[in-house]
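Coming up is one lone chain in structure tokens, specifically the form predicted on its own.
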Amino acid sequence: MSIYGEYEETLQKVMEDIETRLQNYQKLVQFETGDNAYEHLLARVKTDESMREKCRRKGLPENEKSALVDLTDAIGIRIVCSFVDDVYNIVEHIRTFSNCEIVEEKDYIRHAKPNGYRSYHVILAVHTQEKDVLGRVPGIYYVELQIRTIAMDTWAALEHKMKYKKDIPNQDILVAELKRVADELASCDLSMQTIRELINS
């Protein structure tokens, strides 16, 4: 039976109406302005096996409770941005989205993880009509949100494979050369928004 028992279909909905709420927000500034608030949207729900592994890692016991309440990413939403002020616009956006809170926020653009890392993290906690694992009506159910660039994105992602490659010889020098490329990246990332504000001056 999946970790996520009965709430595994409202894990769904909420899920749907998050990733809408972002697509209507897509339409609405492209109506405006021509332009794209984000280039692209990757939304998931994770799945059984993983979440049971991080249960384990995290040391807390494989069920609803951990997977719904103790743990805040069991919806996952990515939204990758041409431009680093997209990612504060797409912030301040979900600030207005009702029946929701932002409970947690962390500015990796601004204050880069040691490693490079940069992304812009935000927990959502959306209320439903549906019971949540508390038994709480209306239930609160968590999304976690990453908005980063596409430079930041693909930086990401090749830090993620290299991480779980084993037997990397040199890994100090590896290390070092992925910070050095992700503040190369972020140096782009701010020429682009720079080009960005003088063609729309």
Ligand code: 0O2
Given for the second form:
Amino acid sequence: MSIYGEYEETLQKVMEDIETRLQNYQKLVQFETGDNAYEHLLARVKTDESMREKCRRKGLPENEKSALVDLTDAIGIRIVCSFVDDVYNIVEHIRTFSNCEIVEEKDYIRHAKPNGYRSYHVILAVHTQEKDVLGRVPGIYYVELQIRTIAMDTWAALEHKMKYKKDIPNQDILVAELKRVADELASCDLSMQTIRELINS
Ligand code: 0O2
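Please could you give me the other form, the form predicted in complex with this ligand, since above is the form predicted on its own?
Below is the entire complex, every chain and molecule, led by the chain shown above.
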């Protein structure tokens, strides 16, 4: 039995609902401006194995409540944009979603993590017709959205790989080097944004 139990099907539905709303926003922006709101998005329900591993890592029992209430990233959506402004525009659009409220947000773009990680994180509470694990109707299901630029996304993917390779020699140098690259990419993102503004003005 999956850690999500009888709620697995609803998770899938909630994910598809939010994904569709984002795709509709993409269509609207394309129609109105001829530009993309974002380049691509990736939506997934965290696998049973990853969710169990996360529960263990956080010292939580491996059950439905931990997976659906104590942890809020069973549904994850990553939105990758060309420009930094697009990230903030999407966040503002997410604020307008009906039957949803933002319960947490972290701006790791204005306030990068010490290792150089940059991204905008939003935890969305989605109110649905379905029952949730606490017996509430409408039930509340959480979605973690990570919104970032292509440059930030490339960096995060590489850094993520490094985390799992503990036996790399000269870790300290690599960590410092990755931080330097993250800062350079942030500077490139700003330049790209300025160039776009000049083209559009
Ligand atoms: P996974 O396997 O991707 O799901 P905390 O547990 O306190 O460190 P918190 O408060 O749960 O973090 O959330 P935060 O900081 O918003 O991070 C949530 C997710 O963002 C992480 O999920 C990662 O996917 C991503 N993330 C955060 N920091 C980094 C980073 O430094 N590098 C990379 N590559 N990704 C990061 P999980 O559950 O840690 O991992």
